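Listed next as structure tokens is one chain, alone, in the form predicted alone.
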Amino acid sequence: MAGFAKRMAYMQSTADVVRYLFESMTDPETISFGGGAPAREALPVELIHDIANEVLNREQRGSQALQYGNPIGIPDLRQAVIDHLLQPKGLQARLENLIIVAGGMESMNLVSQLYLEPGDVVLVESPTFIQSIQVFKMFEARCIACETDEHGLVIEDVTAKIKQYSPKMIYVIPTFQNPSGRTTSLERRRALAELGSQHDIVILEDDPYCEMRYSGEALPPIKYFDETGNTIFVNSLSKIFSPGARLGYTFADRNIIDKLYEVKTATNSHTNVITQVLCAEFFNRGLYEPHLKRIRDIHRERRDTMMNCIKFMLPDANHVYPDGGLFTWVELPEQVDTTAMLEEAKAQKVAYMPGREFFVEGQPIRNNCMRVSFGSVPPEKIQVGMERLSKVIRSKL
């Protein structure tokens, strides 16, 4: 049998990771606070059935929807995204400025198709997401990890790394981050733009979850810093719309969105278009904005009870308070490993991610920590799910 590519042996912790993650998701016994996907009910079944039910039919938009389409993606689409999700973070774009993608994973795929050669090195967060070190593996990048607080990235370290490293990349999700829950500060994005300016590097600006705020102030992205075109703005559609929907977008200069479209094209050619037009008409019917607060609601109520049943149940571990997201990362005492307690977890039918693959080179791996996701697990469960957790946490104190 022929021997697969080295890349495979790169990527495969954290592909191993990965794949417990969509696992502990599916099993119906299993209380899991491992994944980052909405809530059902957050999910606009009725709405989607109602217009998939009008417009796919040969009359409306049946033909169109299931045709090839543009690799750009469909006109009243793109428009949608520019007037409902960039004109509001003060970004300023044109049809030409966007892609749509097939889910915010690819829009770090084909950005890295488009950069990476092999042993460049990129720039993440100290912790960072899973399955963007996946993506920058396969490429056979270098991952190395710049220090972070309670307010972001630590912009002397990156300024430390940079001169250091010579980075092609910097991938920061700043806003509710994957898997902290912080929130990268207004001068810390400043900052983060004009370095990607004064030094030539892309910033990957990856934000997903900024729509789903439950508190705080909204803050600008850092692209909307940027000065000479070297933030790439990529989002998507699946905690708004529907993960399932794959759909996302990436916004950037002309040239770049040019040389995305080549890349595209010779990946899966154009993104799935009937959930394009499926998406379209839910913005253009002006269903989405009460969406949005509908859903922001449903994932308040259990960030709020995701939160208590932290400080009661867990009150020897520190936190993080998240504005907004899917996440929040909790740290055990020094002792508790985070990863050898998984197996004593999946007994009690709870999952959760252990913190040490969300850790690269550069910065020190901590075993005691884990991310909680409580986007999809209804409050009631979400109390059940906690004090079986806190059984076993406290069963290695």
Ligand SMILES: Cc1ncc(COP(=O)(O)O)c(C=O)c1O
The other form holds:
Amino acid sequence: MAGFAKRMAYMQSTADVVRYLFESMTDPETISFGGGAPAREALPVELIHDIANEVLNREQRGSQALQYGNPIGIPDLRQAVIDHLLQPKGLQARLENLIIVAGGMESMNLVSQLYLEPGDVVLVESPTFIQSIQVFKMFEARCIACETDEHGLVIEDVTAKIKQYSPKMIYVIPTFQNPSGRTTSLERRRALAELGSQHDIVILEDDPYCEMRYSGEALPPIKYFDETGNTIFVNSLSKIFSPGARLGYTFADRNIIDKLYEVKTATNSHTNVITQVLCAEFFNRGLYEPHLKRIRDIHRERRDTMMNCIKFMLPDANHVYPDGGLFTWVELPEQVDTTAMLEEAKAQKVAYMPGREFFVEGQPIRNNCMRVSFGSVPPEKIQVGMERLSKVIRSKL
Ligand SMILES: Cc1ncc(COP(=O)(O)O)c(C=O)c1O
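Mind pulling up the form predicted together with the named molecule next to the form predicted alone we just looked at?
To see the whole picture, the full complex is given below, headed by that same chain.
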């Protein structure tokens, strides 16, 4: 048997965790706070059914949807992203600044292909999103974590690590961060854009939760403060349209998009055209804004239920109150090891993500934390699941 590439060893533990999450999400008896899926009630099934019925025939867009597509994506979806998602954030984009990709994750992959050489350093938040780490490691990058607090990355630590490691890239999830649920403050967004420009570092801004706000005021993205083109803004349509559709986009200077076009062509030619057509129609028929309001209401109720449960059932825990997104981050007393506790939680038919997996070299690994997702669990089940989980936790105290 031929040996697997060395990089597969770096990816193993992350791959195991992702596998565990999918298993916990598909066991009907387990209440899973593990994965990051939106509510099934939030998926626009009926709307897409009607759109598909109308446009997927030869007279309309049927042939376009089943034909090969342009690597950069169909123009009307790119225009819809500009009109409905970028302009409201104060981001000025033209069609040539945007490429449609296969889900938010593909941007991490394409940008890594474009920039990362083996051994390059990527600075990340501590904790950070495990799947992106998996991608950076696939390109044999070294991921170094920087300190964070309730306002996001601590700029002094980022500055010190820029000096120490000369990183190629800084990866940031500024809004309702995965896994912590925290949001980077306005001042730090500006500071990160400036650091990228000053030191010629790619700021990879990954913002898939920014539209999913349930309280508080929206902040401009890091990209808004970028004057040199060093910030690349990547996003996903998974939470606001459909994760199964596998759609996302990258917004950057034209010379970067031109290069990503080449990388995308060599990777998978183009993004699925059927889902691009359906999604473009969804925006262009004015269905997105009312849908967003509906899904915010659904998730706000879940967030509120989860916060109440944590407050009353886990009084010894520190936790983050997220103004949006799908997660909160719970820090338990030091003696609780959330990885070791997983087996007992499994036996009690409740799942969560142990915190350890979200830490990388550069900051302490915290065994007493967990990511708790409320998005895919209906309110009454959140209550039952949290009763199960708090019982398991109490047995450790
Ligand atoms: C921070 C972050 N980036 C990217 C993604 C990936 O999005 P997609 O499912 O569209 O690939 C997720 C999904 O959970 C995420 O949390």
